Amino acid sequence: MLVDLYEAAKFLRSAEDAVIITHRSPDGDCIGAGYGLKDILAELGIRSRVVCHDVIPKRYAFLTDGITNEDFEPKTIIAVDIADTQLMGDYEKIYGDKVQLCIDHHESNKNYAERTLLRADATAACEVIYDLAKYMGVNISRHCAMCLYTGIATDSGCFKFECTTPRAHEIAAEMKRTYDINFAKINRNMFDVKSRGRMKLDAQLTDLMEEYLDGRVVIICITQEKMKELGVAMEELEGFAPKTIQLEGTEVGILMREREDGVFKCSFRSAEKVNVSQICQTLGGGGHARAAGCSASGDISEIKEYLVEAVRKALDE
């Protein structure tokens, strides 16, 4: 069921106990908006616990040291930047089917949980989560400012992707104007600082891309093999999708990310007009309009194609 800010406010003000529910492959976004609205909550003398499948990458650990996860049995379930159950991992058999409130900004949300706070048309779940606290009045700490901030920030490609909207540049100067957050030095950390595996990476990606229907539609894989040799851990592919859309007359680009378990993360990006979320759909997954997303399995050259049909029939309509 679908609410609106009223409803979600009502909600959390009566909650105990909370489980955060993190998407797998963590980004700047659910980490952000899973951490942030753990403060919203302490705030409001709620205990709460933030959960994710995979490991928090290294780099957000400004935001994640020092907190504490409290243990107990929890009595309120809610997910943050999830649109769909599968992307829960281990934790969808434990919390899929409980969810008593999701917030998200996803179009293709499956509407799984019995309270869905959707905003399709915002920059990311973090703004969502902006708009909740200063509707319930609650106290935005400097750390959860942070969290906010990183949230926005990231997925809105600092803010130059064209998800970014005005309310996410005057939320972010707000962060700025009254927190004083450190926002340079998070978007250093977030959007230029490299291990020296990545930097090995980008110098192959001229290499690794591979152009499909005359340049329309560009693919670079990246398997468990090349991530050995480069030395390169697959959270350190976050940020890379954007990369596959770089070249000169490419509509649609697809990153395949293969995961220790031999199934392939696929982030699609659109460069202008297709809608990348629609076509994700078709094949399990879904995302934004310019940012999408599935997962696939079997053999590579298949998946492959089975991808660039999929992008070929959007292209024809």
Second form
There are 2 protein chains.
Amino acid sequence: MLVDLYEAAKFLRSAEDAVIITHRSPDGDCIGAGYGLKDILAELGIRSRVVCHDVIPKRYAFLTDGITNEDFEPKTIIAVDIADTQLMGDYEKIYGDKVQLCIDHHESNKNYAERTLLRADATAACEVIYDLAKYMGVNISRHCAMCLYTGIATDSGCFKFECTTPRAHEIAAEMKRTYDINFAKINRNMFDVKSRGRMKLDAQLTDLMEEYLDGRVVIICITQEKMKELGVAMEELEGFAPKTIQLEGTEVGILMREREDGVFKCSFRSAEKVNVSQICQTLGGGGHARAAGCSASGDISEIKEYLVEAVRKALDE
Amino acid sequence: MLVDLYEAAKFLRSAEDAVIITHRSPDGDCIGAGYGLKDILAELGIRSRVVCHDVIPKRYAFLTDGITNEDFEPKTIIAVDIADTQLMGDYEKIYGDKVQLCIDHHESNKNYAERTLLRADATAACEVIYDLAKYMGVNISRHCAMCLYTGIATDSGCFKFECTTPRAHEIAAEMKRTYDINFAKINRNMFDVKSRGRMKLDAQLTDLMEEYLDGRVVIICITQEKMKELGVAMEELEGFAPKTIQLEGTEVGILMREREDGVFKCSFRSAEKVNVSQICQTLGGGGHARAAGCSASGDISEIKEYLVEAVRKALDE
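Could you give the coordinates for the form predicted together with a further copy of the same chain, as opposed to the form predicted on its own above?
And the full complex, kicking off with our chain again.
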């Protein structure tokens, strides 16, 4: 059931021993939302722990270091930034059908929770959580602000993408006026600083780009073998997807990352015209109009053919 | 003489047949400031023309197309985003000692004008001009907003760099609530879309990076020959400078671009510690703490040695 700020706030105040579930292949928004919400619950005197199917990438350690995920039998189950229980990984079996509150911003949200606070027009789940905290009059600590800023910045490509709302800018302005936080350092670590392996991979970008439909579609496929060759971890490929639409004239870009043998995480980016969330939903995934994803397994060539065909149809419409 | 908003506004209202000078190697901020101010003067019934020593890069055509730079004997001389008359190129001789109002945000501004509206803490000259227009109660047209947004976005690396003020975010929020502008398209064209030549150059980034002082300093030098080889124009190298500080551990990056035979435009970027504006001022240039520039001519190796030595001193302090 979709709920508003009033009902979400009422539920949060009554929460007790909460588990906060984040999605697999965690990014800045789900980590920021998870740990930001944990801070807000702490202000309310409620203990909680953030869980994730995958290991949190090192670059987010500044948000998670020193934070204790307490051990208890959970009484409240919350999901953040999760459109579909599939994205919980191993936690789907344990909590998938027991989520009492989901806070999200994906238009493809499956409405699987008892209560869903969904703002599909929000830049990030962190934007929704910031507004929820303000609505509740709960103090937003410096650490909480860092978490929420990180989510807004990473999901918006640092205020670059179409999903960037006026509200995202207002929140950034409020935070910059309120907290002594090195925002530029966060941005630098999220967007600019790269390992030598990642630098080498970036250098191979043009070689890796496969153009289809006269360059309107670009696929970059990074296999396990390629990652091994360059010494790059899967997590270091976050932020690589937008590169698939950098070439003049490209409308849709797809980054395929081999998660395990023959299983690919496919991240779609759209320049302007195509709603890639709709495409990904037909492929069992979801997301936003200009950034979405799905999984695919099997023969690489067949997957590519299939994905290009799906985009071709959307471009023809 | 430094002036405040009141005096700048009073002067602008009395302007007549104005020339607005922008700096050579024009970027989004001086072009946005020039054409944005032209719109504001038009609202006041004052005709004007924007001049620049260099040709305006194609990517800014969306701001300049269809705008008439009227022909007249100027009575008012205004400079925007120009810290030093040297940066006017050929216009220095004509107007260098006649500037009646300079609107700027460079801490290194030489105070060469009769009146200087300087806000060294502003993200961009466009931020100063937006606030000036608001102060004056002048209507900001959609085109003017596009100009001023472009300047703020480009000078801040799309709200990424340390120079990004809360005010920059507030202005972006106000604009997004007020105007029907495709901001994401502007951002995409400013930051992401690349020609094949520029893509090839990006692919050579790691090969072009020369590391000094254990990687704390990186120099990338792009000669005329290299540009010819790749079919890349000088103007396409804008936005390349931040790449010099992408490697983990790099504190200062320098992009050297050969403007003409043996004459290099040197763009400095600083990650966190070093004030590169101070370094560039000792080399006859200027700018901001984390982004500054100067010119150098002569033997490439000697220039590099000289620049590295200047940074070494600053790092030792």
